[in-house]
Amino acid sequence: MPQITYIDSDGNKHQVELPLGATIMEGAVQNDIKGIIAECGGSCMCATCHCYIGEKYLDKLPEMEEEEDEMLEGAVAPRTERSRLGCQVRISNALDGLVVEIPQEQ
C-alpha cells in the first residue's frame, strides 16, 4: 500500500498507508488527522478537505475537474498552485511517498 505523510496544521507529521483507490480525505478522516473536516463526506461540495500537495507529486495527479476548481475558489485557506480537495485525489502507486500539508483553517 502507498505511504502518505500528512502534515497537520500544527506541523505534526503522520505517516499512514492507504489502500489503492482511497482518497486523501478518507485517509485523513480514518486516521484521525487534525484539520480535514470533510463536512460533505467527499461529495466535492464544501472545500473542507482543502490540502496542499507536495510539489514533486503535482504532475502525477489527474487534472482538476471544473467542480473542484470552483470549490477551491471559495476555500477559507489561501489557494495556491498546490491546492487540491482531498476528496478528489485517489491514491495510486504513483503517489507512494506523497506529502500532504493541511492548512491552518478550512
Contents of the next structure:
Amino acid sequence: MPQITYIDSDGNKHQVELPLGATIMEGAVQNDIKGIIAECGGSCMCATCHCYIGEKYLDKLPEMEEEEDEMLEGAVAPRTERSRLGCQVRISNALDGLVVEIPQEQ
Amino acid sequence: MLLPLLVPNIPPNSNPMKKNVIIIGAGHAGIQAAASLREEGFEGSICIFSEDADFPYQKPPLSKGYLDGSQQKNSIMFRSEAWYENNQVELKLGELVVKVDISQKTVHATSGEYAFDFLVFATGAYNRELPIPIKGTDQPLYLRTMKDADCLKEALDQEGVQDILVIGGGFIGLEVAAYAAKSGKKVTVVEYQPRLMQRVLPPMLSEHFAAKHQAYGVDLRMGVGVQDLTQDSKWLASLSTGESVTADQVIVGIGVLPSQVLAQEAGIRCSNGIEVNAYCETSVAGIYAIGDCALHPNPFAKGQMVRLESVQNAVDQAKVIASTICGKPSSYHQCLGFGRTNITSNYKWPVYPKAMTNSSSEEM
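Output the form predicted together with the partner chain next; the form predicted alone has already been displayed.
Once more the chain from above appears, this time first in line as the rest of the complex follows.
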C-alpha cells in the first residue's frame, strides 16, 4: 500500500499506509489526523479538507474538476499552486511517498 | 467504562474532566461531541447511543455520492473502529433510549439503565410524512438512513423503473431527482411552494436550480400539491390542479421534524426543537442539545430562536458543549450556512435568518 506522510495543523508528522482508491481526506479522518474537518463527507462541497500537496507529486494528481476549483476559492487558508481538496485526490501507486501538509485553518 | 446503576450513591466526582457523558445520537453532532471532548482532554467515560445499527456514518453523502455510487460504505464512516477504541468512546449501536430521568440522571435503554453526569441530545430529526391518503401494497420511499439509501438505490436502479415522481422540491427531493434524471429516468418533481427550496434560498437561486434541473429534462410542477396516491400497476398521484401523474416509484422529501420526544417526556423545554441557550444547554443544567434537534438563539438572526439542519451547525455546537463540559464555557455564535450538491452546482449558501425562524421545515 502507498505510504503517505501527513503534516497536521500543529506541524506533527504522521506516516500512514493507505489502500489504493482511498482519498487523502478519508486517510486523514480515519487515522485521526488533526486539521482535516471534511464537513460534507467527501462530496466536494465544503472546502474543509483543503491541503497542500508535496511539490514533487503535483503532476501525478488527478486533474482538478471545475467544482473543486470553485470550492477552493472559498477555502479559509490561502490557496496556492499546491492546494487541493483531500476528498478529490484518490491514492494511486504514483502517489507512494507523498507528503501532504494540512493548513492551520479550514 | 460506563457503570450500570447497580452501585447507588457513588460520591460525586468534582473534577469535570472525569465525569460520565452520555450522548444520544451518532450523527455529525454526536460523533463530533465525543471527538471534541477527547481533544479537550476529557478523561471520563463517553458513551454514544444510536438507534441506527450501522457503524456511525455521515448522512450528507447518502443523497449524493453514496446514491450515485461514487462513495462506498467505508468511505462515509466518520472514524475507524480503531479510533473509538483508542479514544475510549463506547458505542451502543442499534440501541434505543426509551426514557431519560432528569432527577436520577439516568437514561433507560433497551439493555438497561445508565448513569450520566452530562447528557447530550444529538438526536437529529425525522422525516415528515405525507399527510394524504395512500392506497397501495407498497409505500412511497423516504430517505434518512443508510438503509433507506440502499432501498432507494435498489428501487431506482431496478429494470423497468422509468417514471419517477418526487414529492417535495427541497434539498433531498432535488438531489434524488438529479440522480434519477442523470441515470436517464423521466422525473417529475411536485412542489407545494411557488418555487424550489423557498425556505432557504433567494428567488434568484431557486430559478438557477430550476433551470439546471429542467435542462436535464426534469418536469417541475411548482405551486402544486398532491391530494392522494394510489398504487395499481403503477402509482397514480392526483394533483391539486386536477391533473394526475403516473410513476413507477414515488420518493418523498418534504422536510423533517426535530427528534425531541425523549427530551419532552423528560420535562425538558421544547417547542420547534429542544430549546437551548447560547451554551447549547437545555432548560435542565448539565443536559445539552446540539445539531438538528436544537433550537438556539442565533445572534445572526437578531437573537431569534433558530433550528438549523446543517453539518456546520452540528459540528460547531458539538465543539461548544465539549469545551463547556470541560469547564471552559464557550458560546455558539456562528453565522448560518450550509453546502449542498445539486446538478453540476456546488454552493456554500448563507442562510436567510428570517426564513430559518419559520416554525416548520419545507412545507408540502
